[in-house]
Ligand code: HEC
Amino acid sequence: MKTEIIKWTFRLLPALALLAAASIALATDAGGPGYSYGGTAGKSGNCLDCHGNAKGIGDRYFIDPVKYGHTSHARIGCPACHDTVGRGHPGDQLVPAKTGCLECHGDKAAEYARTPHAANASCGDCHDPHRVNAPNEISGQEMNRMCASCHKKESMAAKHARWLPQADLHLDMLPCTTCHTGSKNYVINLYIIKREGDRRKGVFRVADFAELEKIAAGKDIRSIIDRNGDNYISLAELGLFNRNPAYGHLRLQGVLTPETVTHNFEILQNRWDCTFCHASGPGAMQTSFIALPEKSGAFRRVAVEKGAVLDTLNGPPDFYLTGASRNGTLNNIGLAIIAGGMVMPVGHGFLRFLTRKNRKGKEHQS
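Give just the one chain, in the form predicted on its own, as a structure.
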């Protein structure tokens, strides 16, 4: 009998252990506001009851639930970084400690520590942990805004203009990371830009989700360009968007952005070579996406027909990369014009060569 009891006890031990763990988890979830995992209906769901209310907590401690809920940090939860928040928070008046970025991102931190930037800016100076997005979810313009918080655009344009033609244009069309990090796998992301106030001479800026949602009139904003809803943008659909008079205040802005981002900020010698971008049909120029804003502030991408940005007749009208944006039809027309222009001088010279004896005979007779 005793042997049977011992045998059944050992059989039940795993189940008892799981039951105990579940009981501890439930007890933790039933705790105070300090035990939330981030979402409005997260594993505990208490932190954003206060921090998701701007009026109640103020701008300093406000966390936008929509923008935060999209991040990978939201999936691991608030306690992963704020593990010292007690059950008496905030009434206990204790300032919660913050987990350092190194604990999860040690490889990136080690790479960054070897750069001159490390002495002047910490992770939090560029990255908001409550709004962090993947590299392909953030616009090139937003990347540059991070850099511009220290490197003012005017002074950077002046420095680059010492050697770089059309420096302003380059700084608008390229994230700083394209030339100043070892980032890899470059593609063209096309953003819908909107004229401020719809005025004829207004400044263009990247259109946000609310503006495009209004233009889409209740449909998915992708329908503005993806007319057949197949999650793929063809040259024909690009042409329809570009020629649509209702979209006269909208344009497409192409930005060369890296897929794989590194933190080894430096001046790379091969970026001084114009052919890094300005070559005949480089691989990066063949791949492009329409980057559409989401409510969370991130961007989702829709694939565009291969080679679209190189098609100057049907592709994005405001994206022209000298040396790369070549069109076969235009090349043939250009060759025909050159050939036609050469007919007269070459033909005239050839006829003079054939008739040279006749001219000499006439000269002797005279």
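We have the form predicted on its own; now please give the form predicted together with the named molecule.
The next block holds one chain only.
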């Protein structure tokens, strides 16, 4: 018994240090606007003493305090879902209850239950309640990881390639949900991608918080693009970022993302039709955001000037959706070039017609 207590004291020491750090971090956003559940302080704290310490508790029971701290679930606290944690926990042999998602997300659950996919995967197969994100703060890549545990990337690329040209490109630039759930609006999220290890030949990956923090050199990472700090990216700022030689290893990757995510994971017939995306009309492709990573792994979006994706000079150089993101000025230049080609047939042809008599004689002369 005594050794047991010593063992736990040792385990708790680092946890306490971590808790101190976490509570300082959390205190900064506790009481922020929009949270009707109040702050997180004290709600999950004592549980995280043990469960927030990876070394002490082991992978199986570890809850990442940074990722958890960011979720709405942190604001309702552990006991809201595990309401039967015994006083003697963890030594009491009682298994704490785990409230199902249904209790609080009845609408989502009902929506999902109506779809055939409900037989294939349950909430927990896609979501970890301790690290959930809202749809607008999760990267497309992360969203696809939810699906990839069952739908492997390679087999998906092969299956979609049967009807979709450049399926690899599409699956990289579109979350599965863009095609397999309904949404009214779609936006373009621009992620900063970076060559692995800063090497010239490294593959590009979405840059994480630590990497960008290093580049921002002590300032908010937003300052990498948002130079004047007004929490808004103008076309000029975007252009400066794209052309900055110091950022040669950074690029912007555009991902067409649904504004809202419904839970009807199914095959939508209109996604067969390429013009669903490739000709979305003049109003589309206007809204875009720079999605910046946060410490918690979530993303915060910073609005970009309207129509930035269409801009030839300042827009992101790697995003182009044929048929949808064409540039109006270039259309006119192209048209002018073609019209130039007509000058000869029309102008010369007219004179030729007027002077046809001159040649008629000569052609039959001999």
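Keep in mind that what you see is a predicted model, and the values were worked out from it rather than measured. Numbering follows the first chain given and starts at 1. Think of the rigid core as the biggest set of C-alphas that the two forms share within 1.5 Å after superposition.
> Honestly, after the rigid core fit, is residue 339 moving at least 2 Å at Cα between these two forms?
Residue 339 C-alpha, core-superposed: shift of 2 Å or more.
> Rigid core superposed: how many angstrom does the CA of residue 349 shift between these two forms?
For residue 349, the C-alpha ends up 3.2 Å from its position in the other form.
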